[in-house]
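Encoded as structure tokens, the following chain is the form predicted alone, with no partner shown.
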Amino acid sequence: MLMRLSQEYFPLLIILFIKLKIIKTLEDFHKTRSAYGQISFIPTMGNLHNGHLSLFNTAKKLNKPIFSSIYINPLQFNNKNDFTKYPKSLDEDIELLESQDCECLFLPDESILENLEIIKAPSKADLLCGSHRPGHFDGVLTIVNKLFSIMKPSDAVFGLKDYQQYLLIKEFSQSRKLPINIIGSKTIRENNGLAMSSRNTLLSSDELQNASEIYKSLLFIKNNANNLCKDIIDEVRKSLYKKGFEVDYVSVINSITLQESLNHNNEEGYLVAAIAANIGTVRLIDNLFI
């Protein structure tokens, strides 16, 4: 009898010991969310890596249940091929989330695109990455706003590798007076200095090694912080070209306005060195605070 009961209830026992709740429909999510008070939220597009783990480490310090989402947002891709080839690893992602004490994973389907409030990003979204990816940040803010309305988090954690995205989301949240604390989590790097990114898996071994030149270039700019000038920026840009990169931008910017600036005197905010460049077919971004 005991053996029969054990076999009969074994699937139930497995479910009880699995902490991570995986939810795919809005109706089921709302039922789950109603059982919680304040939560911390980490939105992702999947293919998780150690950089994402740092977001969870940041969230854990807030001592609230952690919710996450995986959704590859089609609205932020102005290149359909880039959207199609975006790396996916759902099974591995779920294992990683379970190891991070994530309470709930929301996997929305395309119904999340229904009844959308389309958000128009402010003018600073047209700088840096926005100047090379028209409409990108409109798509980011539109989906983040939808996820915020679904999740209703008290805190949301974003990586500072995507500094422009972090700033735009933070300022959007403030402009809407959303009761959400937007937290930036520092960039995590590979051993060679390359900023961790889901796109790194698309690089060949040679490209992966060469990609470290982006970080070296940022360090060069930072080490010359006391005599920054246009010639130094041009030198970095030319060096990257010579090493096989297709450079979108090499800039030193004000951390608040995102406008180019080589002098922090009498300015609010900090200076940030930022680079976006393609190696092969993969676009990489990185930055360093000066």
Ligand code: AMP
Second form
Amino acid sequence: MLMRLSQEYFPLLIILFIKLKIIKTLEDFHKTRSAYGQISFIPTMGNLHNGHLSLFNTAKKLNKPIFSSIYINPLQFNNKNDFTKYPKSLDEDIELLESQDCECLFLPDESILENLEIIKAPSKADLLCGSHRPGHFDGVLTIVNKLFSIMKPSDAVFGLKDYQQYLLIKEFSQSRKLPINIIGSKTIRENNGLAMSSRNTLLSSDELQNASEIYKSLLFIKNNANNLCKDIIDEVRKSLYKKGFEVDYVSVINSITLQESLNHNNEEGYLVAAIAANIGTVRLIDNLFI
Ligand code: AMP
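Can you now output the form predicted in complex with this ligand? The one shown was the form predicted alone.
Once more the chain from above appears, this time first in line as the rest of the complex follows.
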């Protein structure tokens, strides 16, 4: 009798012990979500690394169940090749999320693109990365807004590595008066300084070594904080070119306006050194508060 019962209940026992709920449809998601009060939310595109996991450490401090999503958002890629070769590792991602006390992983399918409110990002989105990736931030805000409306989180954590993205989402959320606390979490780096990124897996070991030049360049700018001038920025740009990078931008910007700014001038905000550069077809970005 006991034997038969345990056999019957075995699948249920497994479900009880696997804490991470993995949900693929909106209908199932709404059912699960309704069992929770306030939650923290961490959206990702998967191929998780320690940079992503650090967002969970930030979220854990908020003491709310953590919900995450993995969705490679086609709307934010303006290069089809970049989209199709975006690295994927769902099985490993799920294992990592289980180790992070993640309560629920939402894996939306393409139906998330139905009945979309298309968001037009403000003019700040045309600077820096936006000037090299037209429409990128419209795509980011459109999907983040949709995910927010599904998740209804009280907090959402984003990496400061993607500083322009973080700022645009924060300001979008404020402008819509969304009751969501947008939290920026510090950039996690490899030992050589290279900011962790899913795209790093597309680099050879030599390229990985070389990619640390981006961080070294940011440090060089920061170390010259007291005498920043156009020549220093030009020097950094040229030196990156010589090392084989195709540079999209090397800029020192104001953290609020995102406009180029080489000194504080009693402005509000901070100075941020920001670089986007390509090694072959792999585009890397990083920044450092000065
Ligand atoms: P992604 O999967 O690339 O869309 O990134 C999901 C989130 O992880 C975004 O908020 C990123 O800013 C953040 N993130 C990615 N890499 C890092 C990193 N090295 N350090 C901190 N946050 C990161």
